[in-house]
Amino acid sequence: MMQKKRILIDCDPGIDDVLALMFALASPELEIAGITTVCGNVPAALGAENALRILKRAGRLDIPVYVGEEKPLRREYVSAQDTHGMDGLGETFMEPVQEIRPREGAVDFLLETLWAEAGQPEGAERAPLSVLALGPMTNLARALEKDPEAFAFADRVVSMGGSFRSHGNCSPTAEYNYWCDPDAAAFCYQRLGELGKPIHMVGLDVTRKIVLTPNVLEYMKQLDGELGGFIQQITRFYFDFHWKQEGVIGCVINDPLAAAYLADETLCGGFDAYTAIETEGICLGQSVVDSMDFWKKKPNSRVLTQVDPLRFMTMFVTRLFPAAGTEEQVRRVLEQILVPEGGRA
């Protein structure tokens, strides 16, 4: 029997932070211990309410959802509401959820979720707990500065967030998440390198390549037309964005490739590299690799440059429409319909 790996999701609910907590919730090989939400897409309130939303649709009210900060470490606080809507999920605006409610305290709750891993027996048959950060690193700055050794029991943590050398997404060269709160992704970087906890940096040189396109979208909705609407309905915003800014037909869905890569990792590649985030300046929020180590200081990061689109997106199908069949199956209908990149011969 497959050992699930066990997740604390850190997120900001957000379009694609949705779908990534659908995928995360429907994979068989992830766990998760609870939800915290962090000011980033929409505010932390907010963005609990949208988790719940997502775990009643799921059947999983179960698990915790708790609020944490609503504004960044030092800069103004700059949502993304652009880009998701007013309620982040690209103004459906679906009905609250009534049954349970967010709990306040995110940040104690991540530090005792990971205090929670010390006491486990030795020899217990267990899997590790990772964190999985998607949205602005605020909330887990401050449960480093208030418990640094808790971070000893944490088995991963992945950020979605950075860039090494793609532009960026709000600026020339900074993606969104760090540019929200570049103090709290600095500190992230700086502390948790010195305490032996790198960072795997899922940034835009691999998000970028996971674009869920018209044809993509219609073939969810042949395989599940509730399920598949749902999808259509809350991207539908996120697709127009995506053609005004950036003259993509479909959207970017940055943070369920996150999800997919804890769930395996071989589903990308990189490098491991010390990484700085710019604070100040017209590069603010500009994750700084030094892939040439002329810094000559100890990797804190492992940095992400390669993905399989296709074998991403054949997970994602596979997960979310069990109706779509094998994933070989899957995948034989996505190779029709997928655009390789730099088009078809």
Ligand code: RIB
Second form
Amino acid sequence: MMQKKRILIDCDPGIDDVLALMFALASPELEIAGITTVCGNVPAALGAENALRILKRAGRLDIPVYVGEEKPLRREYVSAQDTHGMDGLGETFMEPVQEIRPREGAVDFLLETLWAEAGQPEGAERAPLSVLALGPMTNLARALEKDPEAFAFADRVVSMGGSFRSHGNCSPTAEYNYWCDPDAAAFCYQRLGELGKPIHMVGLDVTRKIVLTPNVLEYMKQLDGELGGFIQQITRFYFDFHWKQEGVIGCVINDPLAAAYLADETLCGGFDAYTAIETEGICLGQSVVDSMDFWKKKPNSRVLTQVDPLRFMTMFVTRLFPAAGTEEQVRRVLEQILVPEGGRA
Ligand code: RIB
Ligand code: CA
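Form predicted alone done, so how does the form predicted in complex with alpha-D-ribofuranose look?
What follows is the whole complex; the chain from before opens it.
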């Protein structure tokens, strides 16, 4: 029996955020209660416009979009438009949505939506509400500062961010979301830990294994020329960046894995540990995972370290491309085209 989950998506769309939104919209067990955007890949206001563009494509402008924090708690804001394009959509410069405007007040929306769970009668049929953070954690930190008790009503807090043993993607040790606002990430891990709400860290250890390759793109275009073509259009810029930056043919799509993990937690394996985020110096933004329990502190995170890329990509293609048929049919095709782990050129 599939368990429905309502989710608040806090994101910075951003190419892989867009793919995560498309995955969530196509996943029967996920019901998006609202989208908040944060300064990250692109400024929060632009991220909100991009979220509306994707919701319009899906005919889901009923889902509310709120603009959040425009700068990190302390650091200067550094976007990732070098990776995602100035428009955040691989410089496809999609038509803006005219019908509806993003709303202001992402932090209050997060808190109000969480508090609305408090009024639910015990054992109500209502699906649990979770927070899926796909960008820097600035909005969540502001919400925790303002009203931490609201998070008692979050079923799960899942964050795409950090790294346990994989190298960083914007410094030798730091992953972008936690590097962009290390103070927010540090505060969220510390404060949610105190509230007994461990963060499920979907970090680079697992997301680096999720690579959208030219062959998978070709398969998508064969299944649905318009949708496959759209995904190719918005990821082209990202492909170029990956080749120049990391010698990868294809692009690592981090955020959709975090969304898929929230839909089905058996997708990733890992362990519970105490995690702290470095906020100063050359390792600023590094997620320091106490996997050997040196500090004897109560675990405040579930660190995901294992994933089956074939299982994820099968889920992703089957949900976005109904023409693909069953998961078994999709798996049979992907088995021929997915590069075995570590076997990348
Ligand atoms: O480091 C990857 C993460 O940073 C992804 O969420 C990407 O969208 C950016 O936000
Ligand atoms: Ca993101």
